[in-house]
Structure formats: structure tokens, C-alpha cells
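The form predicted alone is given below as one chain in C-alpha cells.
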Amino acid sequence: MEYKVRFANPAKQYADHREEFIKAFDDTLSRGAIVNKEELWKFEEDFAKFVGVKYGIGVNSGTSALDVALQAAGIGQGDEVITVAHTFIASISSIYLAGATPVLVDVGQDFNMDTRLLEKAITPKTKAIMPVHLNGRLCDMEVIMDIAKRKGLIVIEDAAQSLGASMKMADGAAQSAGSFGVAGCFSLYWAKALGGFGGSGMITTNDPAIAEKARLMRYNGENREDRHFYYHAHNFLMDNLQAALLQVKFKYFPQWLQRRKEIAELYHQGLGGVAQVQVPHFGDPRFSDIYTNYVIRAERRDELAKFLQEQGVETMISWGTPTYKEPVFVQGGMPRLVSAGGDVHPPAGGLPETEKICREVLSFPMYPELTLEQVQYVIEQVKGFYAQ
């Protein structure tokens, strides 16, 4: 159908940039700068410097990321490594990819870690935490960083949609997602905040054996210089060419984190009065979102998105299920289940707080090109919905 308020609009933006776009385009390949050429190391360069940390290393995702940081960190079989349900499952499926033990926790009201629950999910086995900063803010890294200083942990942070957040810490500082932990995963999926031209992902770390690590294994663990091979591993390196295009977009990148926090108040200020409505504004003067999604929680989830396609407006559910209910776990491999009660007993009894998340989470249109209008109808359609 043709929307009238499109969920993300990847041909507005390249058409705002199309030369460019183009001239990047042109400018690598006329040099048959195809693969980890200039382009590639100089956007590593940036993106570390923006994150504030040492080192970037481009992959082909950040699903790639994920795998190569959990193997570069040593994390491996008979680990545990803790995470939250409420998360795309790449960010479980890559500790079963690294040989390890996923156990899940439940969230709190703003998506994120239940940090609460961490210490009552550590066993003798536990090696790792794994948090997802979701749509676009941070955990509580304060207190996930202290509990992991204290028990010995590794932090692998899956940063993939929080580029650009930050929260201040005690000191008064203020740190950015991706440089807590011993690494951090961001996506530059086509549609995340800062995204490419298909798929392609970041690690950030201080740690230069990592570093290294992660270099070679994201190109089958071969040393480009001596030509011998020191891992067994994949072809995960972002292509030049991504890289030279993101690297045109990065530039407007901080602009475009600005609209976005622009456009998230105007929905806030649209729909902080709808009662049957909970939108994504916490209070807490310590973090500072960047709203990759803009996801409320809604009464009569459903109908509420069904009527919104009806009006021309393109919304996404994410997610519907919980991940341990897909098929995948419900088959064999069931993690554990980490609640406020302590381990869940059945697992399908399900984490409380992720469960009602699942039936109430819509995401908005949130992308720097759109239009006071187009954020005023889709509120208007909101409000018009709730007052039938």
C-alpha cells in the first residue's frame, strides 16, 4: 500500500545526499579500492574517536560483531554468558555460535537490563554479561560495570542500536555506549541510526590484543602481512565501499541524533496525555537517548497498529514473541530464565515484565527526514484511535 508516513525512508536521505553518495562511489572504485583499503581504515579511525575509545574494526554486520567479539574475548564452552530475553535473537544466538550458555534475564520498564537480576543469574560458570542497549539507550552500566569489576566478569556490550547514547556516570563524566566493556557491537544496518547500504557492523575496544584478535578473525585469521593464518574463523570485513559510503553519512550523523531527539519530544509532547499510551521517556537525568526506535507500550496493541496501517501510517512490532518462545528454543536448547522470583521453573512460565513488553511494544516512523506534519498525523491518528 502506499503510506502516507513511512516507517524509515532510505530514498529520502539518499536523494538529500545523491552526489555525494555518488562521488564516494566513484571515487573508490575508480581507484579499485574494493577491499580494507583507505576508506575503510579512516572510518575505523572516526568511529572509535566519536565512541571515545582506541579502536574500531569494521565487519559485515553486527551480528558478525557479536560472534567475533565473544571469541576474541575467549568466551567459549562450558561459559555462561548473561543477557536479557527482550532482545533480536542475534544477540543470544551468538553465545550458542560461540560454544557458550545464554542465561536470560528480565527487563525493566525501559527495555533494558533488569540490573537487579544480575547477581541472582551468576553461577560458578558465569563468565560474561552481555547488555543490550535497546532502542537507543543505555543499561545501567554504573551498576552492570561494578557487579562485573566485582565478581570478575567480562562486559561485552551489544551496542548495535545505541550509537551516539551516552549516560553520566558518577564522576560526572559522560560515557558513550560501546566503551564500558572489553567491547562493544554496534549494527550499521540500512536501517539503524547511522546505516549503510545493506549490512555492515562495528567492534569497539581499548584492549589491543583484542584488537588484533578481531582483525584477523573477521578475514578467515589471516595476518595480511605475513600471509599465515592464526584462527579459524570467517570473511566478516565490511566492504571498502560501505565504508566509504557510511563515511559520507557519518558527517550529518550528529545532526541527525539531534533531530531525532527533536522529533521524539514532539511525540512525547503529542502523546504524554493519552492515557492508554506509555512513551519511551524515563526521567533520569543520567542518560541521554538517541531514539534509534521511538517504541511505545499500547493498550490494544493490535488494533492500535492495524488501524494505523488503515491510516497510511507504517509501524513495526519488535517483538511480538518472546525470544525463548520461538521455535528454535521451544525445539531444544531451552537458556535459563532469570525473574525477580529467581530461576523461572517451567521456562514456559516466561519472564513477567518481557512478556507484557511483547504484547504492548509498537515502534513509530523515527528518521531524521520526517516532517513536523508527518510526526502531527501520526499522532492525531493515535489520539483519533483511543477517542473512537
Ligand SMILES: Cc1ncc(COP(=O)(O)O)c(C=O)c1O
Second form
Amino acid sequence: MEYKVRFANPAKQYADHREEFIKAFDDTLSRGAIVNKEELWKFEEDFAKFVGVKYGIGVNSGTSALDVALQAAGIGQGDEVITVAHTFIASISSIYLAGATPVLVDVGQDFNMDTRLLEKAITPKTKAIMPVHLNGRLCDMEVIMDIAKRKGLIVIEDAAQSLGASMKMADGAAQSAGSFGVAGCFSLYWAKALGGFGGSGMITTNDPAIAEKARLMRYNGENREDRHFYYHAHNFLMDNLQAALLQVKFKYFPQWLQRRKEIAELYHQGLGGVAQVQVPHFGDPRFSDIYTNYVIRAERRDELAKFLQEQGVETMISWGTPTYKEPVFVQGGMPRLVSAGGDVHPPAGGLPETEKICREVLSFPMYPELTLEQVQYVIEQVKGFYAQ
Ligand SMILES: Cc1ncc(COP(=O)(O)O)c(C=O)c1O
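Show the form predicted together with the ligand, please, the one above being the form predicted alone.
Entire complex below, previous chain first.
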């Protein structure tokens, strides 16, 4: 099918900066700089600076970032980690893979952790909170950090979707995703706001001990200076070439973020008056969202998605099934699920907002290379669908 508006368009971004990518590729490989070299170290340093932390540790995916960060932060058997059900499976799987137990709370209108449920979810075994900053918007970190401090819990942020998102804290200063907790975990998967050519990720931290342990754990547990092995670990290292190519993109990242915000504003304005659609505009001036995904809530969502497809607009549903209804949970055991009304137990019950979101969400094309005409076309098609 020939789309008028693709959901993503990595070829266009490549074409726009082709000469620079080829130069970075050639410079790196001509020097034989293949593994753990200057390009990686420089990208880690620049990334950490951008987030506002001391250390960046490059890995090969956001999933690896979560796996390494949890283990480097000391999460293990017997610990409970509170996160959300409305997230990519990797957030939850990383908790199991560390040997710990996830506790899943419902989300709020902004698709993020409903912080009113946090205290209800805490038990004597709780060791950490994992807020997931979904779609390019921070969770309310003011509340989460306050609860964590009072209860003696650590915070590990799943910032996979939110590089560059920030919120103004009580002192008026803006603080970025990945700089609040003991560690931040980013995905640099190709479709993210900053994405490599394939998979990639980054861990951020201000804690030198976590940085050191994560650096060893991402590379077979080996200390590259004394050449001894300190942990049983995977090889999750970010490729040096990937870092060199990401560095090319990173230069443009601030202007790409600006463009995303402009496109979001166009969608907001165009769709804000459509009664059957809820746009992701949450009206809290403390938050600066980066719109990694532009996610609406729509009446007759599946019919709308089908109509848009017929009109040549590619959309995506993330996600149509609550995580806890995936076979891995249904067959392998259900985690504790905490809702506003108390604990719920599928299949008799589910997390109300999570379930509703799964029925209503639709992600629209969102990338800096979209033209004004394309955004306008999507808006007109949505209006046309509901006018029928
Ligand atoms: C919230 C969240 N966490 C973790 C990940 C895992 O990142 P990756 O795909 O780079 O492994 C993703 C990826 O989409 C994500 O959206």
C-alpha cells in the first residue's frame, strides 16, 4: 500500500544528513575504531551533559539499560519494584530478570503512573520505584521523589521514551528525564526521538559506584584496566560505530525536539475541537513534553484506524492489550495489580484506566521530517471520519 503519511520515515532523515553519516562512518572505520573507543566515550559524555548527570553508559538497547541498571543498583531476589502496567513489556521483564517481583499500579489521564496509588503499593519488601515516562512526558517526579525519600526507596527511571523531557520542580528549575533517580534508562531504538541505526540505549547516573558497576556489567563483567572479571554478565556494549552515527544526529536533536513540539501544537489545534478525540494536552505548565509519540484517545478507535489506513495514513496502537493479559503473565503467574479501588485480580478484574487506554489509544505519525501539509492531511481525515 502506498501511504500518503507514513508512521515513521527513517529514510528521509538519513537522506537529509547522508553526507555527514557517510563521513562519520568512514572516519570511524578508517581508524579501525571498532569497539569501546573515543566515539562511544564522547557520546556518553555529551549525553550525560544533556541529561544533566555525571555519567552515561552506552548499551545496545533500552532493554539492556534497564537490565543492567536494576542489577547495578542492587535490585535482586526478595525485592519488590513498583512500576506501571501500561508500558512496554521490557520495564516489567527487567524486574523479573533481576530476580525481583514487580508490583503494577494503574496510570492516570497522562498515561503515566498514578502517584496517588504509590503508597498503597508499598510493602516491607519494596525496594524501588520505576516510573515510566511514557510518550515523552515525565511522571510527576516531585511527588515520586518525595514518597521515595520518605519511604527510603530508590528510584530507577524508565526514560526510554523521554530524552529531553523535563519538568519544573518546586524551586522553579527544570529537571530532565533520567536525572532524578539513582539511574535513568534510555532507549535509542531507531524509532525513538533520538534513534540509532537499529537498537541502542544509555544508562545515566550521578552515582560513581553504580556507573562503575554498570560499565562492567554491560561488558561481560570485565574491568578493562586490570582485565579481571567481577560479575557474571552479558555483552550489552553499544557499538562504537553506532555512537559515531548517533553523535551526528545528536547535533540536530534540540531542533528536532522543537519541531516535534510544533507538530504537536498543530495536532492539538486541529483536533482539539473534535468531541470524539482527546488530545495529549494535559494543561500542567510545569511539564515540557517532547512527544516521542503523539497519542490520542479516540471513540471508535479501531474504525478510525481502519479509515485512516484506507486514506493512506499509517497509525499504530501502543498498546492494545494490557501487559498483564499477555501470555507470559497468564501462563507464568500474575503480578500484584494496584488500582484506585484496591487490588484487582484478572480475569475477574483489571486496572480500570489501563484497560480503558488500551481500548482508546491511537498513535499518529510524529517525526521532525513531517510536512505541514501531511499533518494537515491527517487532521482533515480524522475530522472527515467523525463527520460521516
Ligand atoms: C517504556 C519503554 N521501556 C523500555 C523499552 C525498551 O527499549 P528497547 O526497544 O531499546 O530495548 C521501550 C522501547 O520501546 C519502551 O518504550
